[in-house]
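As structure tokens, one chain now follows by itself in the form predicted alone.
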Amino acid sequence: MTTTSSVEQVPGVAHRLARSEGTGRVRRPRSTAGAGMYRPWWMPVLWIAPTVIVIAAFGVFPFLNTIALSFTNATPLGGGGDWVGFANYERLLTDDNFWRATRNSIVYALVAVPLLVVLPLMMAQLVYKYLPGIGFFRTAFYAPVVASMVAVALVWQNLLNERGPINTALDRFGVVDSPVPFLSNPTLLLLSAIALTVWKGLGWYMIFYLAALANVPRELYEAAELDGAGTVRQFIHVTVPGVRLTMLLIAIMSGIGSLRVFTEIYVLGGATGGPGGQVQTLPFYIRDTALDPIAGNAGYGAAVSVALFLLTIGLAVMSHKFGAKEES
């Protein structure tokens, strides 16, 4: 009785049910049938076509073309070149410059990634709570992100110069007897470039952590506080597990970014990549080998690009497996 009375109170429902009794079917209202009933089959394809075309033209095709190019001896201005098989990859195995650039890229990632995972989390902890004036510090921490890398690198070049403010201050306070060769010593130049990358990326990854911290239940901190856990123990046992997936994401993103570093080395170390090219990374070496209009070999540069791609994929897979192991 209740069901019948409720149906009769809805305008139009009793009428449609009465019309459908003779056929044994219950006719659904048009509004609930779904708009897909009146849409041509090709309409969804038309909606996604622009995105698919852009991805294919600027992503898939260049990737496949690079792989094909790595089996040729093409030059930057000479067209496709001749088929050479695996000659370019065999050359990689005996190329000391390639292995030096690979070592620099791996060292770059091994030093920069842990810093970019830990330091932004600490910064996010500092500015997470809403306090008077906290907006200023959030803006200050994020400001380097919006600045041009070239402009920032030029500022760092002036700061680290042998006659720059840092060496001047060190000499005035008697810390050093001679200027520190930040930009002429290969090791110090590599560390300076890493410091620039880390400094510029802190604010960007801090935003990721701020979003992750907002999803950590406050009850966990209250329970830890009742158990006598201090700030450090709460950070280790509550905050870190709560943002673990974000840490994995940042590790993968910063690792890929570290393997693609070019501008920092180019501006701080010059067009040669430091003294004698000692600080060249893989992207820098690709530019030298593939894009030189006179002695460049686009085929060999494509082979180095494929090697960089495989190195990047390997880093991402290792990070994912490490994160999955931690979760289990």
Contents of the next structure:
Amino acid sequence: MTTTSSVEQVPGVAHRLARSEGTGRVRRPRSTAGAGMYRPWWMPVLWIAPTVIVIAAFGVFPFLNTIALSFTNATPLGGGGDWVGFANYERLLTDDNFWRATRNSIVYALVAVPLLVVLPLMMAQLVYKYLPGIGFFRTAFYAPVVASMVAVALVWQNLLNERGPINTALDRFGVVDSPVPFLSNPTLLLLSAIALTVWKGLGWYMIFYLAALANVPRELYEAAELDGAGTVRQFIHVTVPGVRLTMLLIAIMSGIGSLRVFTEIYVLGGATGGPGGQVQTLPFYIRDTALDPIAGNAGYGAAVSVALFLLTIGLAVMSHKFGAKEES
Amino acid sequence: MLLAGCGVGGGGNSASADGDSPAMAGRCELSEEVANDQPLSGEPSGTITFQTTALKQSFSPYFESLIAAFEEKYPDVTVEWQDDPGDAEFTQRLVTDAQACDLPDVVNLNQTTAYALYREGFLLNVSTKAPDYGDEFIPSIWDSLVFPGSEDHYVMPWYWGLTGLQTFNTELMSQVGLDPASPPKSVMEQFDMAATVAENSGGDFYAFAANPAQRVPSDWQLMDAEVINEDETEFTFADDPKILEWLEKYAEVYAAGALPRDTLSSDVDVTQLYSAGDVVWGSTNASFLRYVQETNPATYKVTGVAPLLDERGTAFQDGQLIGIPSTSDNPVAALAFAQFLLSPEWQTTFVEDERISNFPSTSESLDIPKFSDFSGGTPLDRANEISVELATDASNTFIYNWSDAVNSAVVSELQLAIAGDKPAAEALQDAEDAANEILANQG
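Having seen the form predicted alone, could you give me the form predicted together with the partner chain?
Following is the full complex, with the preceding chain placed first.
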């Protein structure tokens, strides 16, 4: 059955549109004009195939393999291992080291994410307007992003050690009597690593905000100014709502990044993850449990990886819900 | 299944009696030539891959001439040389290669990685495949280079260094009232001297780096303490009163300020600390002296070297190994190349290079002027002189089941005790329990 519609009255259009019988839905026939007539049906498949293959090979397959591994006792060198059911997950529940690493990862994200959402926005505000020489500051703020994390962490290790410039300065100005144990006190070590993550991420997220700020209508600032709003109120009532979606995006991205932290802890805290392993995060714990070629338990490491995945998803959903609530 | 008599070791599976199921290493199927218990035979041919660790940058001419000479001797063989940077991911890369059944045919290994490959059957049994091989090596080294639970050789020794030396800054020792002519003879004596450093240095410098990862299990082995039982199936270190005393003293000198606090867990480079004059004692490995010589000649000049053998009385060696993976497509050519590389002639050429502070594994290569003429009187000469003296009795005491996971678990507990967060006895017991749990789970 064919239904009539206005498009049928347009010459050259009606015959190109076919309707699914009985459903009334419009189905677009294959184009016979322009480039379309030279494009075989498999051409779009060919275009997307490389991306799909790469994602499947390096994303989907490893992910599914990790889930499958988490139900086995596989070792790094010994092949697939045997099916052990939920034994690895049961072990997780009673593993103090796992819970310590989970706690550290959550603390890391809870401290780092707000800082990485707010501070880059402030920096973007500083360098957004064109001023002579502003390019230098934009580059300087972005420079840590392109530096190697290992190199940067080593610099921070030197800055924070007992005889480093920070402790020397604190001592000179009489702020402290004895060196601050940035690298040997677990709490300070965790905070130092968070500070390093935040410092290195500022420039990266600043770029996002610069793009978002360009899309906030100038008229809103002019209207706010006419209404007597000062710089702070303009920031709170115009800028922040204008970049809210970017803030949400950054919260999710930095949250995922914070849960994956490894290098900062490794370089500042050493191979044990701080004294007594007290600053280990989940990726650190995965390395410890899964990758050792002699004693590694790939199955258990995979179970920890799945737990990290669920935590990451949980954080992303929470951020999204929070953002949606704000939006409404 | 342990396969002492077959061509592969550790957990590799041999072919079944009816020959239906192939021999495996991990997920890799092994050739009959490798899996059977017959010596390798036939003329070397084909292409083989040879992997060194962090040697290409400095020693390319040596390896190029070595390969050229080998290919001239065996015209049917082509050697493709590759060099791994030898960074923290070295073992992980080899594990990935093993998982992909794509290990190099001849590979430079450390002891930990070699043991990991052996356990899953990835190494060729040299004793089976070349039964008469090994006479050229220094006997104490060759004889002790067997993995736990096996009497066969699965790896061959290459160049090596010693633990049993101490290097110290004589000037700093004098400053705190210690006599550089009487360096400590035991680990506990060194701790006592560390306490003196804390008392008299005024915080300007320290005794040594605090991280126990750099001292265990070698300190315990020097003290002749019992770290693990003989067949490496159970750690026993918590039961040894010497180790408890060691840990209590360690915590004491840490609390006294003898060790830089921020090095308790961080992997700070001891060589850098020593070179900068921040610590009295440097690395126990003589090869680091060359770095000190290059970076801080003033510190190098006042460096003293002496043996530190404690109750054990003999040094132990740890070195670089050569292994032939059981997955090799050309085991005959691979074995021929390994033997060529490790021959006295080519090892002598290698260690004659002044930049090398390590020792060769063949007895004949020790008889070169570099290892007998120490008239220069420099710290490096002194280190070489002591090393050569100690080399005769040195053996391989490597604890193969002291894996990275065990090390991390033990060191974590020691750090807590050293920082004063846990009583020493409790930390030691927890460390031993954690290590034994890892051992039990690894199968």
